[in-house]
Structure formats: structure tokens, C-alpha cells
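As a starting point, one isolated chain is supplied in C-alpha cells, in the form predicted on its own.
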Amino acid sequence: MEKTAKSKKRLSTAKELNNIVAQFYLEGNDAKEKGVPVGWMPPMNGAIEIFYAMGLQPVFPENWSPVCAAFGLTPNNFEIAENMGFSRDLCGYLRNITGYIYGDMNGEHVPLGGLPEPDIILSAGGGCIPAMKILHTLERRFPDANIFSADLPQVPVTEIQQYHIDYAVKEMHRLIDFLCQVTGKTMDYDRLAEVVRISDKACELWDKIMSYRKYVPTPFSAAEIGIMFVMVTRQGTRIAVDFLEKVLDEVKERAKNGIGVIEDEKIRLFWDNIPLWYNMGIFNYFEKMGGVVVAETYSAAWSMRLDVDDPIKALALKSLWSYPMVSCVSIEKRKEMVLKACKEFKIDGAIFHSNKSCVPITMGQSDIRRALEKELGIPSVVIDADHMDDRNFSIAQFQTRVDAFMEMLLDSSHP
């Protein structure tokens, strides 16, 4: 296996997500020569709803980092960002988009046209604190773009309170405001209503794809977890719901032929972090084993439910939600998800990315290995890498570690 590599997908309907993903990001070019505004934001929040109900662009800075990942911008955009002064140690989410914005970001090299020039920045007030830092370094980049300073609270799911969700219905009335002024244009409420629950329904079609992972043999693996994009770009439009129900169907289908990802599934895997967006392909490692990842930490993130008769005080909610479900969780809560999940995916074995690009999913794994082991019986394995940054991946090591990992696992399962 290469150090940089795809994915190799079984379902038909992913092949469908590179027109997707190539027709969002010209979708944000067109709207910016059409004088549509274009704004930039975090992913995960309640104010991607409230841009499509109002006919404004959004744009996700966090999330292009897995395209220049994937597409090999990284390395010039992290070598800017270090000249600037910006460590290693960073993010490498932080650093990619610092690189971006500061080089040459619409370049003939740069796929799919790149990013649009902001109009308006939503700077963050929650979540991960590179993710905050993004925005940051966004607004003094384009000094020209109105800036809304979002503020939400920081708190655990099981502590949000009612003074909580006021407050930050209250921003998203605020937003609303900000966005009115600043475009000239006016909230349809109607609109609004149904965003929601075109958002929603993207939610229930994902809980369900994801719930036939289940089977044994699973249907589709972590290769797969591209389809994503339309859970982080597209959440309330038709075109994710459309593409969701495409995936649905089919998954649905192998499911009850018994078409698995492999031929011969025999072992089920756990993978716990972010990815390696340049090697997507590493998924696919463990199958010449007969291993398959059936489950993730991140696929969590797209689990959470709108209320579709209450829309601010929905994408409020989602607001506070978000973050605190994938990056800002507490460790206890983090291994009731993990050991959750192993129990009902009957997972055989877990494989911890110790990821150096991303502190706070990192934080508490040996915790959470010891309760796999010690409640569940179910042996892991922790590869040293980063989800942005192939300098601090060694295949070698990945396959040595996994190989032995792979054996041990066959023995136990075949005495």
C-alpha cells in the first residue's frame, strides 16, 4: 500500500459524491461572480440551515482541508503556514486553511476553483479551540468581510439547561438580524420551517444507513465515510436527502442479499478519531486480513435529531450540540460511546488513532482502551499518525503494528 492512497468503495451510490462535492465548490464560485453573498462558517452549526433559507452561500474552510488532503495541496499550504510561523504542532486543520488563504488560493493548480472570497465570517464561539482560531486568522485575512462573533456557551450535552438553549436562541435571532442587515435580504420563516426539516430528514436517512452497518457481513465499511460531505455542506437542501436515500436503498439491498464488503468478513473493527484524509486507503488495509471497519467515532456527529415545529430553538440546539458530541466530550462520555457502539456493531477489535493533529479526540484513549478490554474483552491496537499531516504517518509502522494486531485477532477467533 502506497503512503498516499484512495479508498477502494463497494457501493455504486458513492460514486455519485464526486459530482456532488465538485458541483458545491463551483456552486460557491458562481454564486460569488453573481454577487450572491458568500459566507464562511464552521462546520456542524445551526447557521448552515439559515444560509439556504435565505439564499446565501456557505462555505466550510474546516472542511476543505480533506479536499487539499486528498488532492495533495497540503504540504505547500502547511510550508506557508510554518514560514508564518505557525507550529507544527498545530492543528493540521488550522494550518492547511492558514496556508491556503495566505498562498495562492485560486490558482490553476487548486482543484475545483477553490474557495470563494468572503463576504461575511461567522466567527465561532464554540467548539475545538483551533477550529475557533480558524475564523480568527479568516478576519484578518479579509479585513473587508462583515464579521458576526458568535457566542455559545461551551457545555457538556448532559448539562445544557434551559437558561442555555434562551441564550442561544436568542443568537440565533441575532444572526438572523446580522444576515438581514448586512445582504439586504429577509428571512422567510416558511422557508426556514422546511430547511429544518429537509435537515432533519437527512439526519433519520443517516441514522438508518448507518444502522446497517450492523449486519454481519456489514454492507459498506469506513471506506465509505466520504458520503459525509453532504452531512457537513448540504445539510438542509434536497440534495443531500436525494443522495441519502439513494445510499439507503442500496445498503438496504446488500444487507438482504448478504453482500458484504469483502468476500469472507472475519474480523469486525472499531476505528476511533478523524481519519487520514490523505489515506483513505488504509481502510481498505485490514480486508486482505479479512478484517473490515464497520463502525467510527465520527460518524456520531451526524446523529442528532431537529424539531421540526420549533426551527430556531432546533438549529439553536444543534449549535450547542455539535461540538461537545465528537470534539469537546468528556472522557466517561466518550467510553459510553465508544463501548456502546462496539457492543451493538460486535466489533473483535478497536484501533485508536493516536492523532497529533487533534489533541482533544486523542485525550483519554488509554482510559477508554482499558474499559474495551476490562467490560468487553475487546483488544486494540493505537497507530501513531495525524488526520491532515502525512509527515507524522510512517506506513511501515502502520502496517507492522496492524499486521500483528490482524494475527492475534485470527488466532483468538479461531482457536
The other form holds:
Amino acid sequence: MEKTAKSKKRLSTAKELNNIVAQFYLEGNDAKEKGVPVGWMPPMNGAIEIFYAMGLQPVFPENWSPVCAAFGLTPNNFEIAENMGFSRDLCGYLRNITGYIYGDMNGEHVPLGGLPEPDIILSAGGGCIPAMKILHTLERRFPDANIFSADLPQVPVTEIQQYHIDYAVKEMHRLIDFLCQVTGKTMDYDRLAEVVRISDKACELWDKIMSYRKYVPTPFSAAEIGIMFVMVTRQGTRIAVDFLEKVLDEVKERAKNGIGVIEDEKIRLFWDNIPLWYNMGIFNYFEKMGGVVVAETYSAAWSMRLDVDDPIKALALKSLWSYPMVSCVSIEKRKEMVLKACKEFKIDGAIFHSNKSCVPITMGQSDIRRALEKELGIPSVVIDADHMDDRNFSIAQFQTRVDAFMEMLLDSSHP
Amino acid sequence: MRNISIKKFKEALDNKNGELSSLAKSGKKIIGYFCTYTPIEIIHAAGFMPVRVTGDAETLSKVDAHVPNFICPYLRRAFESGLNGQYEYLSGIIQGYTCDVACGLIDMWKENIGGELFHTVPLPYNDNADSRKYLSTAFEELDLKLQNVGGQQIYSNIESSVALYESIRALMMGLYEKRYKGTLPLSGSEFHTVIQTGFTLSPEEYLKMLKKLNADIEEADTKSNTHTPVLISGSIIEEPIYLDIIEASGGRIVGDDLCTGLRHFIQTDTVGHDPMERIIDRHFSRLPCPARSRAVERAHLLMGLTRQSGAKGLIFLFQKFCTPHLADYPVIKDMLDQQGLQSIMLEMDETGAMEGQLQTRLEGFFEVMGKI
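Form predicted in complex with its partner chain, following the form predicted on its own:
Full complex below, order starting with the chain above.
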């Protein structure tokens, strides 16, 4: 097994995803050339729908990091950032983006034309600290960009009160006012309602697609989780909905016909934390022993419905839910969610990625592991790694732990 | 110079666990906090005693089963102490959202150690009319949560609680002024002990001790110290040995930008508003933590503090793995370099102070500074 490897995919729609990824990044550069304002922003919030409704071009530096990992750009980006004094102990997204924007960001070696420079930066106040610091770093690198300093209550999803929603709603309005002011565009609220309706449709499709993974055998595994690209970058557009409809059709068909990921699915696995973007192939590693990763925590970030009758409030709530749902902000809720998923998806064992690049998601894993064992009798294993930096990942250690874990699961499934 | 004794502070610090346990047994509810952004005045006004959770555990064994080894030593030690039963006297933990790790740890504390009240105040980042109203409501929510576990309604006591903490801050700022002028007859670690004591005593008791210390200091002689004046920047320092090493290597600590220092005590101009407004004012106008501000903003503030304190250089003394500080460091360092301000960055890990290695690095740093 290689230290960096692409995953083997079974969905034919996955091939189309490559085009969607390429199209998104090419569209960004095209927009820049045509003078469409380009805004860089953190993922997992309601700003994306506002951008699409106003005809603005969103760019997600965090999402660019997996692309860098897939194309092998990260070592150079890390080197640049670390030479600037950014510690190796910092989140890999932060170091990668810093190295990227201070390097040759649109050079010939950069795939998909690289990222268009920002006219607008949505600087996060809320989310995790590294996400906030990524945007602060961007501000310094692109001093001519217009900065919107966002402010979002950081509250466990189970404790959201009306005053949190009211404040988040005000922030949505403040963002729209800011965008109107700096771009000279106006917000068409009917258009926004339509965008939110399309966004909600994507959420509905997302949940339906994920629910088919409950089938035994599961029609697709975490190796295909790249489909979340449309939830990160295209929410509120027909591109996301059209793609997800095709994925749903294929997944439904496979489920109905009993077509699994592998011929003999013996062990159903759950994955906690962000994947190893430089080695999505590890999701296939379990397959030789009959293991398939059928569910993961991260996909829950888009498992919600938006109230299409109140678009601004819907986007405020989306912003309040998405990140806390999968992070240290709501460990109790996350635990409840993982347990529910493991039950519903008939999970035999769970893999907890102790992720050096993501403390917010790694915090609380031990409590979730204990609850899984105690309440559902589901065993788990910890993999020490990093979602961006392969220097923090040992193939040998991974294989040793996974092999032993799989053997144990296989033994207990065939007493 | 040495007719100042901080023996009583040291004793209070050494005896804190016994004293706090007795206090809790007598029926007083004690609420823990990690971060200096916690509105301790509100906890006090509810009739509870706010106490900072410290990382006292010297050896770590239980904590590895709960948290990764790539979070800061302070919170790992604090959690180990909690798992060891040191904090049985706490009725819960309240904090303001600053650091991701502390945010996660509060849920884990509830699950693994227990208590009746755990709450993170969702602090706003921006200062405007809406965010002030929002923060006011967040404090009302905290008030209700405190009442739910037996707290008094804060409004009858908040004026006196705010005044009490303001008196402490005013006295501490007086000590900082003396430190800037070079007339504070306390070493770095002695001053640190005075500060740490304040995190664990009742504010009423601490105020009395500070008044006495202040009076003693007024009468004390000061000696000139030819060591190089430096400012220390970082989050939490728990082991005074780091400060001793700095001073033994040729430095004289004249100021700080620490959670266990100026950032906890800094007083801002809030006179003329009602007590809740004063707490809100302070939240927005205090020397900010890197988790709640931009590196560029903090670089300018640090340069100002350097001038104010008379420091000739800065020592960044970070908890290992502290994302907010580590993420800001390259930007701040770059801006300091442009101003010709010398600095060095040291990380405190779990293995201890590594005295010899640190001293060698610091001696080199002070030698270079001496040549400039």
C-alpha cells in the first residue's frame, strides 16, 4: 500500500464529479477575468447561497486543500508556510493555504488554473480557530480585498436559543448589505428564495443518498465521499441537484439489485473525522478483508433541511448547525449522532481517525468510542494520522492496527 | 530590596485544594473556569466562587485515554487533575468560547468528572450595537443557568461584584506600572505567584492580601537591575521555573501579555456605565487573546506594550500546540522584525522545562540583544 493513493470508485457518477470539480475551479478563474467579484470564504455556512443568489463567485480555500493533496502540491506548500514560521503543529489546511497563497499560486504546475485572487474575503468569527486564522492570513496576503468580519455564535446545536438565531439572522443581513455595497449589486430576494429551495433540495437528496448506505451490502462506501464536493461548493445551484439526482438514481439502482462495493461484504465500518485527503485509497484497504466503510461523521454536516419559507433564517440556522454538528462544539450531539448512525447502518466496527490537523473533531472521540462499546457493543480502533500532512501518517502502523482490528471483527462475526 | 514577603500568597496557593474542599463542604458552590474571558463577576454575583482550573498534575497517566497528545500541556494536566479527583469541590465549569480544545474539554469534563453546571458563553467577535445586545442576552442566559443550580439573581449583587474585581484589577495594574518603571521589588516568579494566588482565593480575601502587599511595596527599597528588560507573551504559564530561567539567563521581566497575567487583570475605562455594561465594555476593549483577534492587531498592541514597559525585546513563551498563538506568531514576529525588535519563541511541553537547553538559548538571545 502506498503512502499516498487515490481511492478506487465504483459509482459511474463519480467520473462526472471530476468534471464538476474542474468546472468549478475553471469557472472561478473565468469569473475573475470577466470581472465577476470573487469572494473567499470558509465552508459550512449560509454565505454560499447568498453569493450564488447575487451572482458572485465563491471560493473555498479549505476545499482547495484536498485538491492540493490529491495533486501532490502540499509538500511544497507546507515548506513555504513552515519557512515563514508556521509551526508543523498547526492545522494542515492552514499551512497548506498559507504556503499556496505565498507561493506561485497560479503557476503552470498548479492544476485547474489555481484559485482566482479574492476581491472579497469573508473572515470567519466562529467555526474553528484555524479556519479563522486562514482567513486572517488571506487578509494580509490580499490587502486590496474587501473584508467582511463575520460573527457567528459558537453554540452546541442542542442549546441554540432564539437570541442566537436572531443574531445570526442579523449577520446574514449585514453580509448582504456589505456585498451590495462593495459589489454594486443588489439582492433579489425572490432569487434568494429559489436558491435556498435548491439548496434544501440538495440536502434532501444528500440524506436520501446517504440513507441507501443502510442497505446490506451498501451500494457505495466512503471511497466515494468526494461527492460532498457539490455540498461544499455548489449548494444552491442546479449543478449540485442535477448531480445528486444522478448519484441517487445510481445508488438506488445498486441497492435494489443488491450490488455492493465488494462481492462479499462481511464487515461494515464507520469512519470518524476527516479523511486522509492524500490517501483516499485507505478506504479500499479494508476491502481485501471484506470490510466496507459504510458511514462517516463528516457527511452529517449537510444532513439538515432548510425552511424555504424563511430563507434568511434558514441560512442562519445552517450556519449555526453545520460546523458544531461535527466538531467539539457539540460533543454530546455528535455522540448521539454517531451512535444512531452506527445502529441504523448496522455497523460492526468503527475507525477513529485521531487527526493531528483537526483537534476540534478529535476532541471527544474517546467518549464516543466508550459509548459505542458500552451502549451498542461496537468495538473501535484509533488511527493516528492527519487529514493533510502525510508526514504524520505511518502506513505500517495503520496496517498493523487495521489488520488486527479486522481479524478481531471477523473472528467475532463468525464465532 | 528583599523586605517584601510573598509567603502568604505562596501558602494560600499551596493550600488551595484543602481550603477549597472545606469551603465546598461548608455549602459554598465553587465554579471552575479555564479562560480569562469568563465573566467571573457574574458567577460571583450569583453567590458562587469562581476559581481558575490549573494544571497541577505532575505525572500524566489517565488523560491519555481521553484526549490526544497534541493538545496543550495545560489542559492535559488540568484534565488529569480532574480525573484524579482534585476538583471534586467544583460544581461545574463555565467559560467564554476562545480555544477549541477548552470548548471540547468542557463536555468531556461533564461526562467523565461530573458536576451540575457546564456552560460556554458564546462570545461575539465584533463590537457594535447588535453584538453588545447579543452579549447582554448571553449573560442573561448565564444568569438563568446559575439560578437553576441555586444561584441568586445577579442583579442585587452585580454592582458590588464588579466593583470588587475592579478594585483587584486597579491594584494589579498599579503593580504593573511599578514593574514598568522598574520599581516592583518582586522577581518574575514571585509576581507570578501573586497572580496565580488570585485565581484560587475568594476575591474578598485576595483584595485584602493585595492591599497589604501594595502597602509593603510602597515602603520597600528597590535595587537597580542591569539585566535586559523583556516582555513575555503567551497564554498560560503555570510553572514559575520558566520565569526563573529567563531571569537567570540575563533577562528582567518588565511586562507581559499572558492569560496568567496582564490579559486577566487589565482594566479598561468603563466608568459611568451600569455594571453589566462595564463587563460588556471590558469584553470589547480588553487586550485581546489571539483566539479573538487578528495577528496584525496584536502585533501593534505588543509593540505598544513593549514601549510602555520599557522592554527591549520579547520572549514568546507558548504552550506547545497552542493554535491561536502559533498561528499568529509568524505575522507578529515579522512585524516586530521590521521594527527592529528582537524576539525569541520558546514552547513549553509536557516533559518539563529542559532547564539547561532553555538557558543556553536565552543566554544567546540576551547576548545578541546586548550587542544591538
